[in-house]
Amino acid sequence: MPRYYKLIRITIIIWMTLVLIGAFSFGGFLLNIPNVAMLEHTARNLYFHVPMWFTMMALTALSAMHALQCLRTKNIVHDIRSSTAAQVAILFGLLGLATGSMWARFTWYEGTNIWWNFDPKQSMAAIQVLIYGAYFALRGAIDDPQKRARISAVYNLFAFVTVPFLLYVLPRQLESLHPGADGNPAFSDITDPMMRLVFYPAVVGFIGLGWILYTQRVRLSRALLKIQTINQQR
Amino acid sequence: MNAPNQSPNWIFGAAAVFWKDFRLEFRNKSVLGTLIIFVLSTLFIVLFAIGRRDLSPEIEAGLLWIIVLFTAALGLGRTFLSEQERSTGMFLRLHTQGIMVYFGKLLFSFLTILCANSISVIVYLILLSIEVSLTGLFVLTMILGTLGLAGATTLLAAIISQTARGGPLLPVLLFPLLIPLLLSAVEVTQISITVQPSVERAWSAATGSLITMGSFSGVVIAASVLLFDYVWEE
């Protein structure tokens, strides 16, 4: 098992390197992106921003799934998995927020000097990060590991059921410039086929990167747990 | 614990828990008294801060709901902490099922907040001299908003009663989850305090948000019923 793990890890690292080279290849024959007015080379952000969101969503679902498992089986390993997924999800959420905000600053809000204009997608992302922040504040306030696992799993699931309301309410009340919202053209209509050559591998690569970070942290926490139990037995 | 609590007399159990809380509250009036003073002093702080200015309905509605939110966060944090302090939690656990405790506490929280809110709303409307053009819509929003607030807060109050230093944690856990409810409530309140040329059109404009608030309350209460046992059982 560990040998396969190393193999997969090195594959993802090489894969991501290739994606980065693809994303920043200027002026070659291949992968030359079309020059769309206003977007220009910021379009390359597509290779980073969108996959980061996909990774965050995948990790959010994973975190909720393990929270459910934790309540059903009372196994502390599920708590480790759930909270680690939430940690990595916060990381990707903040990165997605930063890349999105930058992208918006130099396209939608060009010349206005604003970074943040309460676009529904931005607000949604900020609230999601806040919820996970609250989740970790809650974890910090409980000392007993079993109790912490149970209580934080309850909060995780409780927060998870309110998220669909955000998806419904925010776009109704705030206007959006984001592609795919409010009759704006969706991804598939506006993206040049050439860009998909990098975009799809980037999605796979970022999800793989999230997977590496997640599994490594899980392995670390499990190792620490094992050391702790050995120390207690002495 | 995983067996569903389908005892036919859970309504009577919930009523008994509610009646216990009500009588305790009636005896020393600690929660409601504090809440009313809190509401009044918050109102005056808001009024002094804005001075003698004409505000748009958006801002009036927003300020009103911020006051309501803070009242709930202050008042409802005690729901389960008081059991912990009086060491009566174990007694309740022995004699009732989780679902009875949940619904009893929910009803008590709902009525407490409704009481405090009615006072704050009346004083707010008089002091800012706001004309409510659609009274029915306004009252309905208040009731639905309070129901969603009480529904979300009851489970979180049970959660924070399990933590070491719970008190200040409640707003942190509560506010990110309440944003969908808050946005809809502010929108409907704003419609009901703006002068409307056509009553039917105003109601149909508010329908979407009213449905959101109703379903938010429903989903939050349903999720709480499913998750409450995990928090309540030791």
Second form
Amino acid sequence: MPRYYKLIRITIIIWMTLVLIGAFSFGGFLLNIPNVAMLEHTARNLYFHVPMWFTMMALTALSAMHALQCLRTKNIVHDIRSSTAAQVAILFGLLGLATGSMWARFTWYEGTNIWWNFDPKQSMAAIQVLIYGAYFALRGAIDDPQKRARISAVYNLFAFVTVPFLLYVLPRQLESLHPGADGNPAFSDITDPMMRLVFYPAVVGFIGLGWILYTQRVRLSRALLKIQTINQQR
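Having seen the form predicted in complex with the partner chain, I'd like the form predicted alone now, please.
Chain only, nothing else included.
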């Protein structure tokens, strides 16, 4: 393992530890959050739910970049990097959906058994995850590695084009319970600036965590590819 990689990984771990300390500070200790109407202490989910979507978007961008490089160079390593970034992106997308559903359950639908009501932002986020799920269904249907790399790279690029529209542009144009949607104030307008001291580091930390998972998966996939190549040459 490269020395710089170990240093970056340790830095991210320490960074996320500090984020967690800030996120769960209570009783006026350190960065206790203000009393936000309706949200109360569930407002702390801002430090997890939103950064997960930022991380997914960063990873889909990375995946699309390697998909483009794969089409340009026909190097299978770029296909590995592209598919791996998409895998980790889906993981964070699923975590974003789960944390969002729980947040809605204990704020918008408190006192009910509702976990999901097809709010536009919820629905479009779910569609986004399904689009990338279809990417892996497509990959699984093609046996030839080079053909799979080319076709899935093209699909990946089209999938990435939908990300800003489904996760940001369209939801803001429709009526939604989410902050920042049509007629609703942005989250920054209803929360205290103190929360930004944890929120922005949390975004950086979660993207760093996504990078760790991505690089580890890439190293594993490349090692398996090397073993497969050696076995085929025997």
